[in-house]
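The chain below stands alone and is given in structure tokens; this is the form predicted alone.
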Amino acid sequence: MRRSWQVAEVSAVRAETARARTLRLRFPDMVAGVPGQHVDLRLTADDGYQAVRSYSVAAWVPPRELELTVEELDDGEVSPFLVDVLAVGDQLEVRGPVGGWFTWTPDRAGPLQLIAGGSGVVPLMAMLRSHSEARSAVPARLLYSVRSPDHVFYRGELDVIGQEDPQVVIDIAYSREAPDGRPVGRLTHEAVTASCFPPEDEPVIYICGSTGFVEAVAAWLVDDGHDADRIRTERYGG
């Protein structure tokens, strides 16, 4: 972990949804980390006021770049600037990468189960990308709950991974609006059980989303017989 602040330059931006976009940051020196880690961003206003926010790393781009995906919040102080204003060539103060518990690397044994709610898919996408880049033989599943097709991050890339990587199964659940023929509704205990590896497979499980989502899904998995020590969680929001 780099504990001091450094300046990174925005080298590229791309839209993920109408309210979210990915920022590629270029650092002056080599930057490396582990899927699941995050970085801190610090913004300073003209009057000296500072705001610090943490964002999960969506992708590592050796040797000097990484990507963050930011979703704009209605009451956000920082996210509207990052999504709507920040441009290629702008600079940001960055600290990190940070984190060691909510991380995964391709050398880890056992099936990989990823469960995301909304923008909680970001650190899990870093894990899925690492899995595919390493051509890992570890079976992996992603259960991704979103409001509608317009809220899906990384839509094209997820389609490609799901079609081309025989070790990966991707299941997207829609809570408000779904493509024709797909069920609509909040994720249920039954749906989670059906989509995830069974307890006897001893998967390592990563859950990321809002606090309520994470707590509900983790409790269902424990009720199903999964070892709580193999469930790792990350929350956003209050």
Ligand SMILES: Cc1cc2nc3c(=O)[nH]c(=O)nc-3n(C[C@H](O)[C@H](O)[C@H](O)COP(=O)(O)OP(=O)(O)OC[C@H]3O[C@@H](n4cnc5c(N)ncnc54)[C@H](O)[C@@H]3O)c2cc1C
Second form
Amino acid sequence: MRRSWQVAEVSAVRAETARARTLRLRFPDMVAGVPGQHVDLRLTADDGYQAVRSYSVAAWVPPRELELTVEELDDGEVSPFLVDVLAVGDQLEVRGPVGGWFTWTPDRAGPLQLIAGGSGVVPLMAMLRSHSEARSAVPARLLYSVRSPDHVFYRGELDVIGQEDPQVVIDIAYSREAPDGRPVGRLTHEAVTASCFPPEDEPVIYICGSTGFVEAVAAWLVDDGHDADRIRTERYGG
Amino acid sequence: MDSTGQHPLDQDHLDGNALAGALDQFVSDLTSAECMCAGCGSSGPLAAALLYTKAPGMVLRCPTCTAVLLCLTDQGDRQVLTLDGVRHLVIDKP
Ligand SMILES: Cc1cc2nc3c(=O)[nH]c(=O)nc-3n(C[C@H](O)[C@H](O)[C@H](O)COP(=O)(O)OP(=O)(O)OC[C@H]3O[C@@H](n4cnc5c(N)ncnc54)[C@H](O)[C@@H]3O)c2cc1C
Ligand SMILES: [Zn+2]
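Form predicted alone already given; the form predicted in complex with this ligand follows:
All chains and molecules follow, beginning with the one already shown.
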């Protein structure tokens, strides 16, 4: 366990959408962790002003790398820099990976229900990747709420997992604009209920996204009879 | 106390997950520790409590009764962790 800030180098970048980018970071030493964890990034301006933000780990690339996916927010202080400015070879101060509660490993019992709003898909993708790599026999579902088809992260990989892994069902819900023949509109309680494992299956549930999204979805699931102890949440703010 | 509470009056908070980096320097993943609220007696992991980061320092509130559990403030080269609202923390051995 590392207890302080260390310097990592950007070793690769990849566009996910017009406003989101995956950053691969290379650490000076081995870096390992579990799906669901995040790192803190610290940026320092020329005048010494510092800003710290948290970003979930999307993928582990042993032995020394990991990937983050950052979405640019209008008027954001840090995210536009990470998405538009940072380049391969640049250095960043990083703390972590940290977090031990909003985590999933393939030995956890019960069907796996993942629910993402927007960039909240990032830590859930790490869980899904780990589920696939382990060839887990645990049934898993991802409900992913996005604004439009152009906002979907990891599109190609999600399609492959959804088609090839019989244990995994991927359900994308579109709030502003949908492909032909798909419904459009804000995610509703009914849609969440319909897409999720029922309470009697006793799924373990992970919800991640903006604070409003997470709290609304969690409340619906408790209403539906899911045990609050089986629901884990991560609020991104907003 | 659990992670599912709805707090419609404000969206201006995160949750205790985001405290993991700042607490990591004390002990490995303290955010999984079970915290009992001194105000209302409910218990749950620190990760499931509500974290306000726009106050000076970081303020963690009980998701059941919203009482302040703990505060972590930066004072130059020292940090102050106050635990006024915490009755106890149950921490797993590594
Ligand atoms: C544990 C954790 C993990 C996270 N992981 C990721 C991740 O994997 N990818 C990612 O892109 N972001 C992630 N975030 C969010 C990230 O930490 C920043 O909050 C985000 O990038 C905005 O930072 P900023 O400096 O650009 O915006 P700021 O300057 O901090 O804020 C700009 C404006 O946007 C609002 N805002 C802040 N956050 C959100 C939000 N999530 N949704 C809508 N409005 C918001 C603010 O209230 C403000 O009005 C995570 C947050 C946490 C707590
Ligand atoms: Zn309380």
